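Starting off, we have a lone chain in the form predicted alone, written out as structure tokens.
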Amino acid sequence: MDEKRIEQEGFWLWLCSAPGLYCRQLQMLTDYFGTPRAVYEAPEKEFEVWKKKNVAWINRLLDFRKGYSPEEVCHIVKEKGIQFRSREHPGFPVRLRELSDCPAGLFFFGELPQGNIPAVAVVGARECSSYGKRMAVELGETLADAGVQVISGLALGIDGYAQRAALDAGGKSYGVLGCGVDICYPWENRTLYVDVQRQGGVLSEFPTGTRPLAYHFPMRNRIISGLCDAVVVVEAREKSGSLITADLALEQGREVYAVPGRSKDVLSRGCNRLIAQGAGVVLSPEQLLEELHFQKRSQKKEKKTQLTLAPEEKRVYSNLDLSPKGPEEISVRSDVPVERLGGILLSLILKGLAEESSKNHYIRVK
């Protein structure tokens, strides 16, 4: 870069961390000033009609300008390991530069997606389901395997198992934070917070030091939306996060798509309503690549298992998927007799085909 905009990147910097400012009151400042050097250099008096007008945040503003200088602010965040483009920086996703409401600044740790490779987030339930956590888990796999990049919110649950498949297959991961990039919100899940940063980036609108307050998680989301060609949602509550997330999606003009569960489970019911306002259903990883016409690249988990398995076994592998299932039911399915099931299902378990969901219920693992 020139050295023009080196220095415009370094006021951006400095506009972008003052603290308790947001989207919309950094626009209101850079269409009335100009620029973020402007509003910088701006005598104090220039900020009076803001006074007059008791918007608050132009105090926080004026006192972090008599603390902070760029040059001071460009040191902290240097010193931290922490990068950052703004909206203007060749370097800055091209997708969010499509949004009405474009963060003007991103913090980052790793790197930025990449706007010429294709990219889904996949979304949830932090307390999730067995059904949900295989799926996404399966949806993860296979959309690093076929060179996607996942993007989701670290989060406890569905996000956070998805990226995690996502980085165990080889692929690359993003992680939108709700709180600065220099805090690993949730704790849980630090270490997945550092891998992401080697296999990826975690990344967030918010300056350093900022705490993961309620209110910025939907501020958030719409970074997650927007980052994407597609949303998936794996398992919502009918009021939750994730639908915000799908909602914002669909404003962005992104395909949304919702994995079908049943009536009655109360973490299907987001997804379902999904599903009945018009979202594609997700009836499996290969289908999902198929509707957004990305190629798998490999097929390595057709399964050498099949090679390992009895009559029997293979029976009962057959009938497990990702809705668990009692023995009864898993007897009448594959017809075998009930005394006999729990030796084989003790035998898939121990091959890694099968799991114990709860007591006595079982879930399909492969």
Contents of the next structure:
Amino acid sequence: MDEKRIEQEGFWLWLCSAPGLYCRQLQMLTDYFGTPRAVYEAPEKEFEVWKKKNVAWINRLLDFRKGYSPEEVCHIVKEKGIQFRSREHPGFPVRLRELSDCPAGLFFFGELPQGNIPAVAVVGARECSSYGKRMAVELGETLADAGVQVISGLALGIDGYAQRAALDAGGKSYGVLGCGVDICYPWENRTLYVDVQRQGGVLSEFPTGTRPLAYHFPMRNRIISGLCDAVVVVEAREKSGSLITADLALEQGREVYAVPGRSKDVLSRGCNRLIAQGAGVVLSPEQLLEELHFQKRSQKKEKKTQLTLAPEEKRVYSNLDLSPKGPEEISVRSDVPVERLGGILLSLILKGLAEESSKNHYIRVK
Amino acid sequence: MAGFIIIINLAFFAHICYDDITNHKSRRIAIFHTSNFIRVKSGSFLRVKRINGKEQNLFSTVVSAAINGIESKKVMVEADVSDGMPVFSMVGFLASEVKEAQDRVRTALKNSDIHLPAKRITVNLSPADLKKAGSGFDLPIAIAVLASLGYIPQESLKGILFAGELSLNGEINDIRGVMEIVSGAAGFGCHTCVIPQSNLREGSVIRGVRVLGAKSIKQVLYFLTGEGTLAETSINIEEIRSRQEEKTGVDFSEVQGQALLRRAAEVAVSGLHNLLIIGPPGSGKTMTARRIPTILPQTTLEEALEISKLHSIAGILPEEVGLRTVRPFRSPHHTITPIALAGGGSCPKPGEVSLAHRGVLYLDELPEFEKNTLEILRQPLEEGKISISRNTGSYLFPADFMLVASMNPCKCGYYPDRNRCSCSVREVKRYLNHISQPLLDRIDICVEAKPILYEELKSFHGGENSSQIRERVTQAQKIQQFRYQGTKYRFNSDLSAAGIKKYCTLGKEEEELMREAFEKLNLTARSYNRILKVARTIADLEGEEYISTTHLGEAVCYRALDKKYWMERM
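Moving on from the form predicted alone, kindly provide the form predicted in complex with the partner chain as a structure.
The next block holds the full complex; its first chain is the one shown before.
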């Protein structure tokens, strides 16, 4: 029985590795032939149906069939240290199996998300504001702290911040890629790409070596939303990939939450619209946990130790918030001359109360 | 009787027409060469050596000078008139503008009613291995030719240096580099310089040499034969200074708000640190940069002379100025070539870096400059001079300037305001990557300029003016001069790692702060050193002996962008 399954997995791996074939085509093939093994072993004339339709992918499949045997493919993938689970494997994520467009198999590094542990996707804009960054970090931290698996797309901006925060809090995080699992995209997140494999995993339905093409990402998004119980959109423009994820999540019967923002902020318009359409509102990460009925695992000690601040420091601190401010603005509002402001800001930064979000722009941290 | 008999000999006929400018009276002088003497019709006598046969004055020498790089070199202009085919030949390693002088000289003399005889005229400019360029040799060539023809007594040329360009009608036009020529004259053993009238103010700045301005070749001839005088002028340097300062017309009080930028500029100027201003369009980057020369300490006389000489050689010293006491502000466009920035040409002329000497070189839109153009800046920023090698030799130009650069934070200019900027992180990085790290390493102060806020505008009651800021700056620089007496340093920005250790000592509390900041802010050793240098300057500006935590905090605020920390990292 086990041997048979291993053999089956080999054929699944072979079929999923065929370049240029996506979920829909794989579904069609397995529906027609019954098993991936049958696809490999069928005589060429069986494919006439598609050949007549003159579809491009069928020739690619036939070329691939001629060029690679399941053993070869298995060897290549193993050599790269990549693991594979077909949808028939018992270890395949349960949540995904429910989907109508469930991927035929998943390539991954590390491990796959576990079905019996709650999972939340945190998604949002790549070019985020420091408000978005702060919210993503807090969500990632709180969720990881509650033992929730944080799932996202390993992209720049919100995705990356949330995942990084989850890892830093000692939680588990999973990155779903829109390219082959052996390709690190975006390159800027290479350290995250490596770290996430240790505390979770990187997964993709695309064969190894697939390039990150634009139309892969909506497909990737359905896996993100499919893998989790709820999707949280942190920041999104009015036309945004994160909104696609939210739509898919609704179709898949997942909860959708959005972090509200100011109505004038371009980056919050998508989120605010979601809320208008009935998405849940994230008032705070803790409130989100309650809403989802997740238990806080470690009772985080409320660090309310009153820091003693000098009067000027207090004035400056009270004028900081999550939108980055320049020294002139802080100086005018807090009535501290610019010459002394640098010293005060430095001491606030060193106390962990403020941060320089970008050159000469300061935000409040706590 | 013999003295008054005029024998007209057509073969030795020469005719000169003078317009007496001083008397507004035209008088006509005819000079008749006879075999024995020259007589003048109107009665006045040209004191020319008797020309008769063997004693004829056929060879003459005149002193002039060539600008070689930024130095003037003595050039002897020799002329010889001999029998033979009527040719005007010139030798002596001449650039084409000097070769063309023969046509100008001949025509100018003709139009001054001096007809050259049909003789072979040879002009030599020695030393023969020095390339002679520039238009200043027309006058000395003309004088040498006239002297060898006997119009001017050779003795009267002793100790006089001539320089000037001739116009076809006999007038003398202005030339470049007069100040340097005049200041070199004493070294050539000259007591008098005859230069174009339009360069007279510039030349008169130099003391120790009598400087005369001439408008036309006739005036010079008159002067040399004792018939007339040439213009002289005296220069009052203080008066020039006050007049020029009024004229620049820009003042720091016009910069509204921008408290941080103003302060950063003041600190930068105090320690002569290079400054980078980052900000969106319309935040007053250029406006502030333009006012930086007004808060630099006043030029000393030597500095003014250095600036003026360079500008005179480059031909950009205005005629009426004479001495440039205002510090230069050069802002080359970003399409500038490396040669134009560094200086060059076959006979190298100073480039923008040298024209900004003792002033400010402002590079607007820094990332738009070609990379190899910016690489030129490395030597001047390090050594305060630039060396240029050409086939005519290698030259060293002074280029001790304060670099002020400005740039947008990203291509669209509004990062990190995400409501206006939609540049991707990658685009922002690509934009910043245009600037090379070695250049950034030489910029100590980097500050962000934000668009002015309404609150600032409202609470703005006219900022300090330039002279108030200048006072503080001058004081801070004096402290540095005193501290660095007898060392190789002049300003805090010059400090090397060893110098930082010696002069930027920290107390216990300060050291603790920097240790924490080093870890928390991911500082590098290089940025740490720069923070200390800037903190030293801030302490000097406040007149304090020891660096305090406030000074360090402010310096941290100005820390230059290390590309690594410019963008938030994953």
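Residue numbers count along the first chain shown, from 1. The structure displayed is predicted, hence computed values, not measured ones. Note that the rigid core is defined as the largest set of C-alphas that superpose within 1.5 Å between two forms.
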Any CA movement of 2 Å or more for Gly67 between these two forms, core superposed?
no
So, superposing on the core, is the move of Leu345 at the CA at least 2 angstroms between these two forms?
yes
For Glu355, state whether the C-alpha moves by 2 Å or more between these two forms after rigid core superposition.
yes
